[in-house]
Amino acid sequence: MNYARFLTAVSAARKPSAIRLLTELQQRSPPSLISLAGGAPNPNTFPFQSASITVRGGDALLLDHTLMKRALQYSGSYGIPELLSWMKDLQKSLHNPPTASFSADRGQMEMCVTTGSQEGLCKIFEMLVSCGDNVLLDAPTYSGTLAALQPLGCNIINVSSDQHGMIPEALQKILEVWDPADERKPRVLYTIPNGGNPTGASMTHERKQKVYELARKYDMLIIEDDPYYFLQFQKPWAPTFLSMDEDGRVLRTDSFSKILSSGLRIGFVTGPKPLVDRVVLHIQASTMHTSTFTQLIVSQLLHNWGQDGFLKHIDSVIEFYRSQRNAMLSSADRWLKDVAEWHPPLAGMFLWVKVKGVKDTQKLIMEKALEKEVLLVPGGVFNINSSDPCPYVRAAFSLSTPQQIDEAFRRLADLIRESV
């Protein structure tokens, strides 16, 4: 792999900070090293002395004075190496990706921490895709992907799908136009395979594999966009982009924010060292690195779980959702079978309804909703052209409990009935 070719301008241009790259040194030195290089200030002049958090059925994380220091200073860009150690284990655990045993010149498998998993997309967005490139996706999609793409002047390609993801034929059909030589081809395809924001679609092994081959065939890079990967319903999970990724062309992207905390914003970037590395330098020039002390909570917890505990932790997320999910599904068939379709979702927070004998929900859910105090999504806010009609409207079935569900689509049903 060639990585430089899919680089855009402003991202081959960023040079590496000497004085980041002096906090990663000191990070890895012994204790015994005296630096007067860094110009962080001294935490002794913090207010902040120490802080002990209570985890659910577990013993509290102690920060104590020592810890603390560190917590609230600099930190490498990276992240913090035991929770990157922690994280490269787990990533190998769990898709063993071949790449981990590559050469770093050759694509080997590295990882950053990032603020949140929309840090690192917009990173990648940045780094591979320049003005007039052409971009694929399965729209409707994740409507901060579209406002991190949109702004960069590309030609966003929707490649249909349906309730089981992106469709490969659809998508040879469209890569057929070009040649495999054409420089204008697209170099860069985007999906979220697991439960999918906002329709709930989850790919199958198949159609990864399928969709693979033609990334091979076209020399393009796949975003493996994944938040929802830790809430797939059935066992076993589905076989990831970075878990078949021979070339060193999948970079992956993963959030904690659905399992441990949406405001500690905490992500990850999982790919070829040589696009790892550039997403770093963009870190370096902007967020300087994730905050040290969510860092250092996250890493305290997963110290003291372990994988297992991590795993078991994960299970008890899943049923929550799961269960969410059949109550969410329940009262659609009690109250929507006549008015409205769906697909049950096997993973993530979302049911995408069809609403029948509408051809756009955005007056319906914005204004006529409202009145009935029930809110959801209209799905036009998900399309490229967001002034699209589209009859589909976005339920979460994250926050609410099933009594509230229940009861807000008996009044969608009505607000449906009175509207045909």
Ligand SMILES: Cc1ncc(COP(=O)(O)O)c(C=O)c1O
Given for the second form:
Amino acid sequence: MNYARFLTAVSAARKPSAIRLLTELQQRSPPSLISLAGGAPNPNTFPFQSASITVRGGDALLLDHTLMKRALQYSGSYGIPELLSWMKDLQKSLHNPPTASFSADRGQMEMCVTTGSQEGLCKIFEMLVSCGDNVLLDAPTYSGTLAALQPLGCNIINVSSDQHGMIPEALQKILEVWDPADERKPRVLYTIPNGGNPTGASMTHERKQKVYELARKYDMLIIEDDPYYFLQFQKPWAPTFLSMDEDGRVLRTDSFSKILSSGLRIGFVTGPKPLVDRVVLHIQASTMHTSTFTQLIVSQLLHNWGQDGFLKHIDSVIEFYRSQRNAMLSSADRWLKDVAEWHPPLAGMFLWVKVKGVKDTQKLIMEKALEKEVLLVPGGVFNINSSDPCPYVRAAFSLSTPQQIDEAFRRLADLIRESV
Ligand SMILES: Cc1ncc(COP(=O)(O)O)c(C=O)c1O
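Same protein, different form: I have the form predicted on its own, so give me the form predicted in complex with the named molecule.
Now the full complex is given, and it begins with the chain already shown.
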């Protein structure tokens, strides 16, 4: 793969920071190294001494004075080595990416830590999307993606989708009209493959295979934004685009926001090294790196747990969301059957509800729902053009108790009946 052809002028112009390279070097050097390089402050002047964090189950994560000094200091832009290596091992055991055995110049699998997957996405878009480019995605989609993409001045082309995600035949129809020599033909496809935000849709393995084949045929990169991968209610978990990436054309974003903490802001980009390296050049010039402190906490936890402990924790998170989902589905059945339609989500934390007899839910929610003391997201905000009418609302089953969910749907049903 020649990755240079995918890069925007801005990304192509990025150059490594000499100072950041020294930080990476220092990170890998023995403690006997005497460094007069870099401009790191002296952590002995910092007020924080040590920390102990209690983990559910009774274990404690201890940041003694030495580790605390490291936690408070600058670190490398790819992420701290022990977290990166743990994550690389996890990616390999979960996805067995063909790219793991590639040579570096052929698009070998590389990873970097990002401040939430949102940072990764935003930087990936800036790397690949120029003003006037045609970008493919299946809307309605995550509003954070639209917020990152739309200011770049691209033309977003909507690929039809249903509860099983993007429809390959619809994608084929869009792609086949382009002359292969046309510079403006789409080169980037974005999708949320599991428990889509807001639709709750999960893509089948077969659809992913077809979409991957189309990406090969039409020479596109796939951005696999998968923060709900670990919230899949059925096992075995669906194979990912990363797992089928024979060419090195998949950039995957993972997130710990839904499973460890959203506030710690830890996400990961996995993809071909030449592209991940470009994302890191952008990180060098912006945040420099994700907080060393939060990376160390998460890394300690993961090393203490091992992969088995991590996956055991994930199972308990899944159990919670599964029972929340089931509670929401039974409340929907109880109250909304006559006034709305929905598909049970197989992953994630959202139910996407189509309100019958209402063309656009914007007014219903923004003006009338508050009076009834119930709040949902009107579906329009997830459309490419947010002012297009949308009969859907997004209901999250993450935070409310089953009793609250039940009462909320009772109020919503009242509201809908009064409005139609
Ligand atoms: C589809 C999708 N992508 C990315 C994100 C960003 O997640 P974070 O930056 O917390 O990892 C979210 C958050 O809700 C999301 O729903």
